[in-house]
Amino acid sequence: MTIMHAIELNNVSVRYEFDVVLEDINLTVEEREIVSIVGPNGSGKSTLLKTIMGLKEPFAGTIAVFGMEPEKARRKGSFGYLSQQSNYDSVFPVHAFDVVAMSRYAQCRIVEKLSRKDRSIIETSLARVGMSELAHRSFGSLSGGQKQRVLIARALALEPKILILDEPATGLDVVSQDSFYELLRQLRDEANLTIIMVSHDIGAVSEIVDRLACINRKIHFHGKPSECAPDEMIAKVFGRNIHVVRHDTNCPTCRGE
């Protein structure tokens, strides 16, 4: 019996004109797993997800998505997408409610409103991330981890299998990102989504996933993070200058054993 995978590329090749980004990647991702994606800057992370969602077309190998097409997994809805720059002017007077109510409105006609299932998916969004209590509050005056929440419940109101962010914890502090990946893996749980992360940092999302893919134009790792990456592939992937500091709990050299 064949099984299908949540993600599945095979072989896959993707250049911009005539410059080479992504080679030869082979890469499966199950249905509700956390899979961090990581490399250093001009690895191809970000390039690798556009080629997931259909958005970039590779020319070489294959790509599917629950057994189709990137493209027609997109028109379906299947992803939801948090990109690395998600900026609002803070001046700008849009409650979260009506943030999270974009991804809605993306799907009705010019004329329509915001019906009553369309208001409860928000609602339920908005609760999933534990942002219920500011739905009405500005956008702008929210902290960094809170307006993180809330453009992951925008994604979520597209009631996507397959939630895409790309490098979320930017810009927060480290007890923002604690409190964030604790949420990832809560939605993983409750939602049953299927989460794929892009990270430059190996080690902060070590502890959260289920595998690791470390990319630099080709993917030179792909496992459990127990499974300690040998010192080569570290250099083929972050250079031979880099110190991986662990977060890894279970790691009885980190707990100092």
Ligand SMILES: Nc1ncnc2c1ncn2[C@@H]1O[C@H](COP(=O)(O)OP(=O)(O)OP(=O)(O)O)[C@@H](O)[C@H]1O
The other form holds:
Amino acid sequence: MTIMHAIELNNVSVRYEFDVVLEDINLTVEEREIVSIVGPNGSGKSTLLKTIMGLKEPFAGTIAVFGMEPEKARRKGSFGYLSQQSNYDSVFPVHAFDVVAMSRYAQCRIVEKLSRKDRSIIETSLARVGMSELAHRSFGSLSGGQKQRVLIARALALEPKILILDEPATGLDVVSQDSFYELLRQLRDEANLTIIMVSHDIGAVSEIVDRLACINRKIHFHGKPSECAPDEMIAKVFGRNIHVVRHDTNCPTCRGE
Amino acid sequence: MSELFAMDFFRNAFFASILLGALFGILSFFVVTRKMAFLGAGIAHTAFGGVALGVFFGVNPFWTALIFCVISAIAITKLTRLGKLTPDAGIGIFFAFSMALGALLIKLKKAYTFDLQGYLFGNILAVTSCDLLITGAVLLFFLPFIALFIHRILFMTFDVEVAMSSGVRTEYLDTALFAFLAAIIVISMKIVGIILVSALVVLPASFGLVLTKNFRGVIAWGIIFTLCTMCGGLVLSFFMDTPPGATMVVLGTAAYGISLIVNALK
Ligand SMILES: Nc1ncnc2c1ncn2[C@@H]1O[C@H](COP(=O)(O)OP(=O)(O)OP(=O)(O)O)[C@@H](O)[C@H]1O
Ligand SMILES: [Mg+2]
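To complete the pair, please output the form predicted together with the named molecule; the form predicted alone was given just before.
Entire complex below, previous chain first.
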């Protein structure tokens, strides 16, 4: 028997209309791995995440998630997804709690009812992102960063096997980012989560990720961050003339100290 | 008052108001939060083509309108999901096409004189027991559908991609919701007319949204609002000797306007 990978993509190619945006992607992610996907704007990072979850059909290649078709994995609630979308309807009449509860309802079979366990999962998820106090505020009235935290809590509340995070640090302040990365590490260690996230901040994530995948239509590098010759890599993926801001989490000015 | 209820036609009209009040109070929430107000009005107009088809082929126009509208509603959403068309453009095209088709067919079938007044404002005082039965039956299916799936529909409305990735069967829910939308609109068109239908898909939830920021409250207020405007408008129209449908629209819009003003003064 072969070892079961958390995620396995074989020769996957994806297009929108006639634009091929991902070409011949081979990628495996093991259980309990934290993988960061980096690449310039429009390089296909978000598309890759959607393809893994079966939200976007590839025109070639195969995808397996714990040996299952992505659609089946979705039904079982394997993916906790934080999308990049940020244009939420600001008057949508839900509380932060209701937003997180959506994940629990999504997995109901027929009747939608929150058990005591469901409620405690929702409360724990809110607490993990420090949003317990604002649980009964209207979602639309929260700040951008607070909304992002609630949406992260919603992804956690599904109790997924795989967390798929599209630019999760967007809107989080530096201190929150640190504790967020710490939370990810903790989730991986305690709940055996596999985590894939898109990030533009290579410096910050390199401390917690096991592997980096640099993509720009194709996968240009997939391996341990320490093995990646960073400058050469960045030049190859982003082009020589693009200046990548490297963020140092130990920088006092960034922390507002 | 009691002599009003002694009359069959008034009693039927009153029951119809209650049934439609419950239907639109709930439906409106999804139409407004999904920003489909235009689809609601679009379907009501599309029904015209469906009615004309029935007249042309000599079958009961109610059923042709129902089928035609359900198919159009689903077709429009499928097309917009595929990204080929923006929703308002899609609805605009369907809407114009079926109105024109209807006009064409009715002209071709020369013998038929079309009751425009009835089409615009319906005739709630001519509601038959059969109409009530059909409306009641739809409500009987719609209520359990909403009760079972409301949170998943809410999730899908809020962000469809994450709902899908979390395991919600969005394609089925979407189709079911649109089928209900079309069915409710076609049924109520005959009773209250196209103008009131267009008002009923947007006013209840808009009113609820002025009063509260939570979906449970918005739906509850929407139902209360619709019941009050429809039953109130009916009684009022009787005493003022005005057309019931038009009275309801004016009353509902006035109530919404007052809620806005009161809210602004708070
Ligand atoms: N719905 C769509 N229809 C057509 N083309 C699309 C669609 N979504 C993305 N694309 C195209 O696919 C390519 C990859 O887009 P994608 O969103 O995956 O990039 P990304 O790496 O996530 O970029 P960013 O860093 O800006 O988020 C882009 O060229 C984009 O124009
Ligand atoms: Mg992206």
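This structure is a prediction, so every number in the text was calculated from the model and none was measured. Just so we're on the same page, rigid core means the largest C-alpha set that superposes within 1.5 Å between forms. Positions refer to the first chain, counted from 1.
K.L.:
Look at A153 and decide if its Cα position differs by 2 Å or more between the two forms after superposing on the rigid core.
P.N.:
Indeed, A153 is displaced by 2 Å or more.
K.L.:
Does R128 show a Cα shift reaching 2 Å between the two forms after rigid-core superposition?
P.N.:
Comparing forms between the two forms, the R128 CA shifts at least 2 Å.
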